[in-house]
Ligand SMILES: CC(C)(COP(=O)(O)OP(=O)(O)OC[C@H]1O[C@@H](n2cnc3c(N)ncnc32)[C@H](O)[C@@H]1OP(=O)(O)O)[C@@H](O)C(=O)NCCC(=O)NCCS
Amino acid sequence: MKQSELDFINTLRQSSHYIEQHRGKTFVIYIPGEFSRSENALIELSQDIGLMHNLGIKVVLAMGASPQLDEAFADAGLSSSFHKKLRITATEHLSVFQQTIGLLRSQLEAVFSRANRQQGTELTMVSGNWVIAQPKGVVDGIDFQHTGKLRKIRYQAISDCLSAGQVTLLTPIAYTLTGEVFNLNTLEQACEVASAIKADKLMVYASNQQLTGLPKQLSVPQVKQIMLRPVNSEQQVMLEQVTNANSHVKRIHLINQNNPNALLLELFSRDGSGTLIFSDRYHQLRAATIEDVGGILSMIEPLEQSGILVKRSRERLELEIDNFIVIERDQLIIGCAALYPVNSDSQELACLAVHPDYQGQELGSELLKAIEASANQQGVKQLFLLTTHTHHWFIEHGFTLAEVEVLPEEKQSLYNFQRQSKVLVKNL
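In the form predicted alone, the structure of this chain alone:
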């Protein structure tokens, strides 16, 4: 079998879990105006949305238009003013604004229709007055005129369209109840709509500048820490907007607008392509079960072969599985540790390991804290462990080097002098 065929099979196997996990879910996807300037990018996005539709995913698409508006106003001889990163939309801008958004929407719908003409089931894109606007008003003495903000979302109408199998489109145009036209920030709309319909995911295409320095995943408290010292103002504004949605949207994905494969990689591969902001736990720390034996063995086998861990047979691990805790991410065991009872005062910490692909994320510390908490609950006064490679890490976490003689007698008799493991202890 060719390597390309093997790669395809392995990719399909890995993605099958996500296909089932995402079926029937609702995703809000924000595309900035910079993304829409590339027809090829729009074609690929439209094809990807068609694929998602066939997999049972409901999509709300929010279309930004900042660079298109900049060009249109400049061509019309109109100057653009901004305050706090928001465009001030004057009355004389409205006709150009409406024409530009209408043309961009028409282009997007045309690309979408062409890209999905061969879909097995008919897929349509619809837009409408889903959002009721109100004036932004006067801020810091600056009148934003026809720049508005959300007043109300007709979320039931959006949900009805999604249930009918249609892709729902949001644009910067919104109306008041009296029919006035307002220019709304589309990313703000995407966040508000995602919250209102309680979307399962908010997917945000972002620039390299906005993504600079962001790790693969962030909890909401970590995002707030980054916002105290953002790399740049563009990142600051984006993070402020997207975190406003996290009370109802548990997973927010920031993906690179310059990567045409970013959306599918983020959704259907284990490690994704961008940055995930989560308000729930991205991984689960729990007691191990017999079903975890295979996953633990797969993770620790390389460590056993290199001599870092003592080899454990499947039979032994099955007998001792009640002593283990694991960290699981998307049905993959990425960390484990064991606590073995010795006597009423001492217990042994063993087999603390983190998958190489997930090291550097403080998972080892999380496992250690869980082990210590379990030992404390049992009234244990001291933890000890044996290691040949990682004693410095344990010393940094409160353990001290000790002689073999400090081990409980039942453990001293089993000490392997050929292995020459370091002995470390920690009083609880």
Given for the second form:
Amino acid sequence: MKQSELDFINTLRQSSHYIEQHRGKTFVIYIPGEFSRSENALIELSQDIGLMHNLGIKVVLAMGASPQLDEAFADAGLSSSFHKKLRITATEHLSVFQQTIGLLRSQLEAVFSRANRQQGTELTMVSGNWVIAQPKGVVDGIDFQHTGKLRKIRYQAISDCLSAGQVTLLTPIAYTLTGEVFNLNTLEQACEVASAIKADKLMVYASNQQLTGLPKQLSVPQVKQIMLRPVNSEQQVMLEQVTNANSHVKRIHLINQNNPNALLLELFSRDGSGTLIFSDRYHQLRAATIEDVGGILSMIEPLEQSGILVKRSRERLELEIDNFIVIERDQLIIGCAALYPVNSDSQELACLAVHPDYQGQELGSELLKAIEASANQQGVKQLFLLTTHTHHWFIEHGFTLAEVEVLPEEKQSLYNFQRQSKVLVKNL
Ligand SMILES: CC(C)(COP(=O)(O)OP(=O)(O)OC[C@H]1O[C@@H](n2cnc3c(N)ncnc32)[C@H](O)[C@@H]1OP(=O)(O)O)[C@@H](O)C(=O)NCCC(=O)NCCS
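Starting from the form predicted alone, produce the coordinates for the form predicted in complex with the named molecule.
Up next: the whole complex, starting with the chain shown before.
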């Protein structure tokens, strides 16, 4: 079998778990206006949403349009003004605003119709007056005129459309109960709708600038820490908006708008793509400190006694604590892993363990991802480990079995032939 065929089969097999996990779930996806500027990106997105629909996922799509509106207003000789990064929509802007959003919606419907034909689906897209607006009013002495804020969501109507198998579209156009037209930030709408319909995931396409320096996973308290010292104001605004949704939406994924594969990678691959903000896990993954030595020891001692892990004395652990990361929950250490520097190309993963009461919740995978991310950051090319009992788990996580000879020389000389550990490697 050709390597490309093998890769395809393996990837499909790996994704099976995620296909099952996502079936019947509701995801809200936000695309900024910059994303829709590329027709190819829209075509690929429509195909990806078609695939998600075929796999039983319900989708709400929220479409931003800032750059399109900037251009349309400029073409019409209307100047755009902003206050605190929010557009002021004057009465004379309204008809260009409605035309621009109408055109964008029509372009989106066109690419979706094309994807339908290619994928053999009957997926329809609907938009409507689900979101009720109210004026943003006068802020800091500035009248926002037809820029509105969200007043109410007709979430039952949205849920009904989703249950009928339709993609529900949110645009910046919203109406007041008196029938006035308002311009409403669509990321804000996406967050509010995701909360109101208790979506399983909110997926937000974001720019490189907004994603700068964000790690693969963040708990809500960690996001709040970052918000105290944001890398730039774009990141600050986005994090403030998305964390508003987090009390009802357990998982918020920030994905790169420049990567056309980001959506499917995030949903169906083990390594994912972008940054996950989660509020459904009440634990914290962090670097270990000397205070954690006791907690780590009491968790790993039974594993050492049964020969699963190599024995470490308290003194050795104290000396090596900087190599460790831990997962803490309610002041209890429930997971740990260590990364040992060996040489500039290769590092050793060791002492990966999850407390027996907490196994099977993907905490082991989370620790492994954090170790891999840290090795990656240091420019390491290969991760290796020795294990007597757990090689299958590592193979399922992308490692391959290898001979002792592939170990870095300095490690080969220390290999304990009595223990007969299996050697596993993963190229990063
Ligand atoms: C290996 C370990 C860290 C996984 O932690 P975890 O949080 O349970 O991992 P996940 O939730 O990501 O994965 C759980 C899956 O791995 C499987 N698994 C657990 N141990 C396994 C093993 N030794 N071999 C193969 N699969 C294993 C579970 O059956 C479960 O499968 P399922 O999803 O089909 O039910 C944990 O089982 C552990 O602490 N083991 C003892 C210590 C150890 O062996 N460490 C490795 C040496 S460095």
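Residue numbers count along the first chain shown, from 1. Take the two forms, find the largest set of C-alpha atoms that superpose within 1.5 Å, and that set is the rigid core. Predicted model only: the values in this text are computed from it and were never measured.
Asker: Indicate whether S374 shows a C-alpha shift of 2 Å or more between these two forms, with the rigid core used for the fit.
Answerer: After core superposition, the displacement of the S374 C-alpha between these two forms reaches the 2 Å mark, so yes.
Asker: Return yes or no for E410: a CA shift of at least 2 Å between these two forms, with the rigid core superposed?
Answerer: Yes, the C-alpha position differs by at least 2 Å between these two forms.
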